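We begin with a single chain expressed as structure tokens, specifically the form predicted on its own.
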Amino acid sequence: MADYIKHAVNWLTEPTRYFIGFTLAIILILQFRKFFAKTFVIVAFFVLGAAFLVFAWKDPNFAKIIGKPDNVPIVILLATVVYFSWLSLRKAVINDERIARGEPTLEGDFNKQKVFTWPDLVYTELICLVLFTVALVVWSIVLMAPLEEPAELARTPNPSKAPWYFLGLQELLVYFDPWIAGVLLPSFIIVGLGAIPYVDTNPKGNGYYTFNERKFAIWFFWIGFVLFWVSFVILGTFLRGPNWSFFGPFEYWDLHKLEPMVNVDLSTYFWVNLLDQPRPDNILLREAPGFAFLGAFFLLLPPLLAKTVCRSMFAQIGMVRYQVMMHMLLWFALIPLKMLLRWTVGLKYIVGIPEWFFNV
């Protein structure tokens, strides 16, 4: 029975199943938020999670990865992300029900219960300071600091991982050219975050939790934060092993495991596999299928969506804000699309021009 569970977990954490399962879980949680916002759901989650950790800790491969000193805080971080994401969803559900009944929100009621900064707030902060200091002292005694030997050019760590907060960018380097994964996409994230107040001018939801009044914003935040940050942290920390290969939680990190290099560009699929002829020498002609795909993706999709599923949004925010938002969203959507194409059909680049250092 134990081996069956381990094989099932390893099978589910294969990258395609892992990513699709994570996506479906977010959709189910937000779609059926009234059920998942109940108290017994989060209690059951942590009880089952604790039981799974007790069961899985007996496996040496699992314990070696989870128990690493620099991975322990990531496990705690993930637990807190789950709890506070659930708490925000619960408050949003309660507030939506209160608004529907014509009652003030939870935050509106709390504003009536004012307390003094001194001594109430200061005493609470002092108690938290003492408790966290004790916890950090105990932590430093129980767990050894994850220090390694001095850096040596002749022997680099395998795998060489970035800090946990950069694992998402390191994962993107697998699917995009470095200047896109390390410069362009992070720049779009910064610009997109800065553009939110100008694109989304809906005043509702300021100062209180709600879901019904900010559906698009919350859907987008959960997908961006949970799917493209939290899931990447899990993927890069626990499922990426030596040679940057994928390993299941109960799988031994074999240094000799190598992923087969079968990834090819879209131009190879089009000219060689589909038309059964060699790729043209002319770069622009060779990569014409990729340029056509990107042109349709970024130039035809926005007006098509504006006339169909996003018609009301287009009428509400106008041409300029709609175009800015849609191009940010399309770059955002290109990430999972590219990942799934790499994992399923072995697509390396949609447009691959190493001569110009332009690989998408």
The other form holds:
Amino acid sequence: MADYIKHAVNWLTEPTRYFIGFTLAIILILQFRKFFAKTFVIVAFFVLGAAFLVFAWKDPNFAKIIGKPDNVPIVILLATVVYFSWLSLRKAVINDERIARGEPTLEGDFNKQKVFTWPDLVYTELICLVLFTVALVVWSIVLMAPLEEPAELARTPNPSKAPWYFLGLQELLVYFDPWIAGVLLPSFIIVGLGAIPYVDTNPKGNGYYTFNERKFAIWFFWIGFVLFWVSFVILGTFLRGPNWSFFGPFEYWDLHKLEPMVNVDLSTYFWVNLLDQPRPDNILLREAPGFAFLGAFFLLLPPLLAKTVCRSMFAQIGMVRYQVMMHMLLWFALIPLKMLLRWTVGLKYIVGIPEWFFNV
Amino acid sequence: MKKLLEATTKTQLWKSVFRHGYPDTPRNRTLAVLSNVFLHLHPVKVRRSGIQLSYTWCMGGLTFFLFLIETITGLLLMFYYRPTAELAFQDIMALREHVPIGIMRELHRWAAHLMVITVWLHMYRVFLTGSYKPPREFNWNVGVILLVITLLLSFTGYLLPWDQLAVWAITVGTNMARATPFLGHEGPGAALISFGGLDFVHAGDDVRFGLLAGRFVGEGALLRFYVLHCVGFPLIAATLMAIHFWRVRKDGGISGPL
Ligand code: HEM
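Which structure goes with the form predicted together with the partner chain, now that we have seen the form predicted on its own?
The next block holds the full complex; its first chain is the one shown before.
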């Protein structure tokens, strides 16, 4: 029985299934939010989660990776993100029902009252401060900060991992070259976050939790933050071992586990497989199919969507905002697109010009 | 007892510090906030929802609190740490071996990890309550920069123990800079920046070299990261936080429905 569960978990957490599973879970939760916002759901999650931890802790491989002092924060991250996502969803569901009945929101009810900073706010702050200090001190006494062998540049550890908060980006290195995963996408994340208040012109949902009044925005942030950031950090921390190969949580980190990689560029697919001739020598000609694809993706898709699916949005926010938003979104959409192409047809690069370090 | 209290509060010394009675009347409660530099960050009265834990999750406040913890513990750690390739690791080792119940390094490290988490959750809350909407667009952007600075603070600190974990994590992280378009020697377009067959962007002068003060994570990088970690980024963060808190007030306090 125990082995059966362990195998099932190892099987389920394989990156493809992990990602698809996570995506499905988010879709289900947001679609059936009335059900998932119930109190017993979160209680059940934490009870089952705790039971699983107790069960899994006996496994040496599991205890080794989860119990690593530097990985404890990731467990906290997982627990808090789940809890607060649930809490916000619950409030959103309640508020949406209130709004539908024409009542003020939870926050609106409260807002008519104002309270004195001293004592109400100051005491809340004080209590938070004391509780957190105690928790931190206990944590620090129980767990020693890690220290490995002295730095030695001649000996590369395997795996070599970036600090945990960047492991989502390191995970993207599986699918993209460093100039995209490590430079372009992070820059776009920062610029994109900054652009949010200027692109989102929806005046509703300012200062209270809601789902119905800001459907697109809430979907967007759950997918972006919970799926592409938090779930990737967890994947990179717990499930990636030597050579960045996948290891299930109950699997031993074997240095020699090698995953076969036979990925093929789009140019090869086009010239060799489709047209049955060798790839041309001229680099630009060779990569023309890839450029055509990217051109269509970034230049044709926005106007096309503006005329069809995103019509009302386009009308609402106007040309400039729409273009800014679309180009940010398309860059992020490139991530799942490339992942899917990798899993299904083993695509390596859409445009692959290693001669110029220009691989997409 | 009561008399003693009265006697103390009547002295010139006491009165020179506190200019109001015990804050149990509206007047004194107002004065308690207005006449205190730190409390003065807050308005005198706040919306009920603004202090409701389930609304704000207290994540911004906790981030600030953790920043203070980092400042205090970091200061203490600086007494014992010398940022040279020769001594850094030894000093950390000494901290762990020779200091009884020494938990400063632990406090500093765990609070740093937590701070990254609380910043993320704070941003998540601000987004989900739509609190970035007018008039708070600017403060959201101050927040975005604070988020970046928080990560940079953590990243620069990661190198300082100078063990395998530290050096290789920073190596992996900064390797990305090599691939910066035009500015990194393995980035697209870098080869275009050349004159008469002479490459201008190469391993000895690209952005990564600038970050690390060398071609690899060595002594130059350690000093650079140390200075940024202990002086540069904390100063920027503190300044931005001051702006951030000021703007929370100026934008009408913590958001709520109109
Ligand atoms: C070092 C990092 C940060 C600190 C210390 C900090 C601190 C705070 C505090 C104490 C508040 C008061 C309300 C609350 O606690 O929720 C606040 C509000 C706010 N923060 Fe931050 N923050 C930080 C980072 C960020 C980030 C990353 C963002 C967004 C990207 C952000 C955007 C905002 C906005 C828009 C408000 C106003 C929210 C409202 O009125 O409801 N902050 N911040």
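So that the term is clear: the rigid core is the largest set of C-alpha atoms that superpose within 1.5 Å between two forms. Residue numbers count along the first chain shown, from 1. Given the structure is predicted, the values throughout are model-derived calculations rather than measurements.
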Please say whether, between the two forms, the C-alpha of Phe19 moves by 2 Å or more once the core is aligned.
no
